[in-house]
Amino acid sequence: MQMSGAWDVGLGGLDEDAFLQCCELFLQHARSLDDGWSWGRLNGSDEGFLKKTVLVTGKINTEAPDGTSRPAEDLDMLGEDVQDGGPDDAEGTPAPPSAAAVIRYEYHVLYSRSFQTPTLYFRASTLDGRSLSLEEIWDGVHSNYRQRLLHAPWDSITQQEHPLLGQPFFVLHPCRTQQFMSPVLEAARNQNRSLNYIVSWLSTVGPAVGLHIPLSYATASSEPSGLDPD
């Protein structure tokens, strides 16, 4: 496939033309799977991103901000579409009063010229609407990448607006995702091996908030049809 774009293999960066094309051949392989992926756009704009709804299994706080308890959700109503993606508390943290309850997670992943990479946006909210705190989606993340995040600004989280919706969203940082890019695509390049950066990207900082990408989105990437690092 002729690239009408490019990365950077020595800065780990692509341009948007890149970009749109990986996000093309993710989505292609997204339907093949019915995997929930589409394109988003605003009416009137030409600017899109990648999005995905799931329900997952967690843990969020019943103490409501008056003192009061929150309600509990059933589980059992929900059917068998929400996955067990729940909290992992660390040992010997206080925490406040929880119960299970199904969240609904809504990804995008939309480029950032600033930094020119993708970037991560985010948001979750119980099924009645509540969107969840910052402090809650901290504690949804599983302990094996807390301290990463906690000890890595290139993906802390934070919250801000989205840039083409206008409202709230939580995002991981991308300020060091050419870092670790860099030799993920120097590796491919010294192998001859076609990758696409979205793939690669997304199944490093995903996990961490619970966004798991298939393996065979990695085996597609890498046959004739993905792309060539330059």
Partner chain sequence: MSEAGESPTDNPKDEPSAVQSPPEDIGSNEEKKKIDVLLKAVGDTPIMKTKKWAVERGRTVQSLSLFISRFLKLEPSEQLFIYVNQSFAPSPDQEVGVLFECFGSDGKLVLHYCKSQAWG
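Let's see the other form, the form predicted together with its partner chain, since the form predicted alone is already up.
Since only the chain itself is given, any partners or molecules it might have are not part of what comes next.
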């Protein structure tokens, strides 16, 4: 599929039609893998989004913001508290106590009309329903991206209201998506090679917040290659 409309919106973006087409191709492959992705839509609305929920192990703070301890249920999940008190523990450790826990991550991919790019919304909660704080979310950012994201945190993960659901989500802010996508798109354009914008973009940003895209998406969800004229 030549996404000819996509090039009009700016070198690193895509228009809404292309977004929907890419999502559809993405979902076709997801269904073949039983990968957990589905299309979310509100009743009576034309707008929709990709969505997926996963359970991962991660770290949560065991001290509530008011200084009290969180319920012990979270601590029993996976055994030992990762910060066992011991004779070597200093008094007044600066880091809040934390423990391993099972965390439910929910990811949504929505189209941003203002930035003309997809946007990754996500939220995370413990199994007993407590939403993770921004601090805990940052704790979960993959080490491969931490240095860069922490360099300008205001520019990357923020908390916003989900445009369709109206609930608080975290967002990977899309303001610079076009900037890092354009070299990839330009190379594809120059070589007359098609790619699925969603696959490229999501594989790039997803892993930072725990979302990994299986390798088979790399070849499955765009136009079959090998037919390009030389």
